[in-house]
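Let's start with one chain on its own, the form predicted on its own, as structure tokens.
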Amino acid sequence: MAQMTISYGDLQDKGILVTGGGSGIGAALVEGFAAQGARVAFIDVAQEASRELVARLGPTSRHAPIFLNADLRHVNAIRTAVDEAAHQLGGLSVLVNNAGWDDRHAFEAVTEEYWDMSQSINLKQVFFVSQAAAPHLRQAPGGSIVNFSSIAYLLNMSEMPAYTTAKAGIVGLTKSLAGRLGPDNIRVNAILPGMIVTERQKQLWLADADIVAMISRQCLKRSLLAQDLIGPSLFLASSASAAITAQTLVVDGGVL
């Protein structure tokens, strides 16, 4: 990972919780916050990748990241994991709702069961993780929630209707939570990534031609990587954005 050149001193020793932090974008965020000297916990269902991340980052971090294994589809599991994270971190100042499942699916093939599962992974858990984290964030001198949406719902993409519905819902949820939690000095913002090229994306969905086609639509003529989301996340988590809430930050290289 490219080294961050900006230091957010107020994040040092702060308790940060990242959902879906075991791989891909989430792992980059865990590493980015750990590099700031923060106390970082992350929730994931992927045990092997998560343990490898902890083993890799632990020896070089001010605070070794903490892995909590939980299935975010289940509200009781969410509440237990969030409370445990706050306990082990000694408090919680920042929540990053990164976890999601960008499965491709045909409109005609979506069943009720599939729809409900997609919403539980991509939208429902964002609400309930935030709900579980709020009492802990209220005890911080200024809390921040960073929700991950996507530009996918803005592009009329036809191959993931359940996913894009959830990602649009996250923007609405972000604004509602900002209104509810603002009086508690908790800010809530959303990041909308563009095409982020990860190993999973390349293995499952993205051919070289797809990447070239998206780069041709971007103002910035390069692939966007998970590391490109670290800086925006640190900014929205830190006091550098102390007056910013209920906003969406698009990180897509300038898609035309």
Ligand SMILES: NC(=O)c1ccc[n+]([C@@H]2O[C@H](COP(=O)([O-])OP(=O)(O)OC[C@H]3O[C@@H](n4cnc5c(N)ncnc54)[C@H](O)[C@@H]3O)[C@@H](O)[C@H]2O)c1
The other form holds:
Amino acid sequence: MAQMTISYGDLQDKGILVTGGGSGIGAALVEGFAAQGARVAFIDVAQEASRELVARLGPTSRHAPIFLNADLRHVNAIRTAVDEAAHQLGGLSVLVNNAGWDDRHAFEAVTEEYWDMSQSINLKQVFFVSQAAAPHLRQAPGGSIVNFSSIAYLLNMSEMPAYTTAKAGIVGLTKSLAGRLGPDNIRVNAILPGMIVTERQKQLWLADADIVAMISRQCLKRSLLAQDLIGPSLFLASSASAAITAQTLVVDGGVL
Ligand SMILES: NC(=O)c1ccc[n+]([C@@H]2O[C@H](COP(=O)([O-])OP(=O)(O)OC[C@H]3O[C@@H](n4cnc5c(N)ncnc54)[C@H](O)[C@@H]3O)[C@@H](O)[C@H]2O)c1
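Based on the form predicted on its own presented above, generate the structure block for the form predicted in complex with the ligand.
Below, the chain from earlier opens the complete complex, with every other chain and molecule after it.
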């Protein structure tokens, strides 16, 4: 359920593109932007979940979300999907680079192929989606790019070196793009979530003990959910943050 009490009037009717919006945090963001009356498109490979999301949100949204089926590992597919999103939305004001792949992998087991695969979904596509979106964002009165990094790269986590490298890279990319696109009035910021307990996380990685252990490290003594990322994303997308760029926003409940 989206946080319906938050209202950013300037987002109404704006064109928003969310990558990886078919499930998890991305799906919550699609719902959150749709609840603002925004025109939302999202790119994903998860066809069933994406179609279910559109079917669920369509009837109650001012603008039914638009699903674009594309594999972000391929630059040509990115360019086609981003242009299609801008066309169907009637323009693009906000890009949320949310898609990622937090697969666990042992340092010793990483092959060249695995490394390249991880970077292609966790880092490379963030650059190329942003590159493809920039000409469209320039035509908006003020554009915003919100990149999803992670606190994982700050915690010396040993079980996902390729992923954490990419997530650190996203912060560097955020600052570089903020410098490049700022003169065009396009802001670029990054969100660093902590442990966000989604269904996928519980199925694949998070035992109850892991959740308890992370809560014990947080100032806030509860699980963080995908919906906790809606408010920060809306804020960075909206004109409420019009002078904020090149920044990172940690959303982790205060991990010590
Ligand atoms: N869940 C967490 O605890 C957590 C913590 C820190 C950062 N993050 C970051 O937040 C973002 C969202 O996390 P999540 O847990 O919702 O992830 P998720 O894996 O549940 O969802 C990612 C979405 O991206 C899509 N996707 C994956 N590969 C794709 C590809 N090649 N082309 C198109 N779409 C593709 C998936 O289908 C999925 O819908 C990610 O960038 C993740 O790294 C998550």
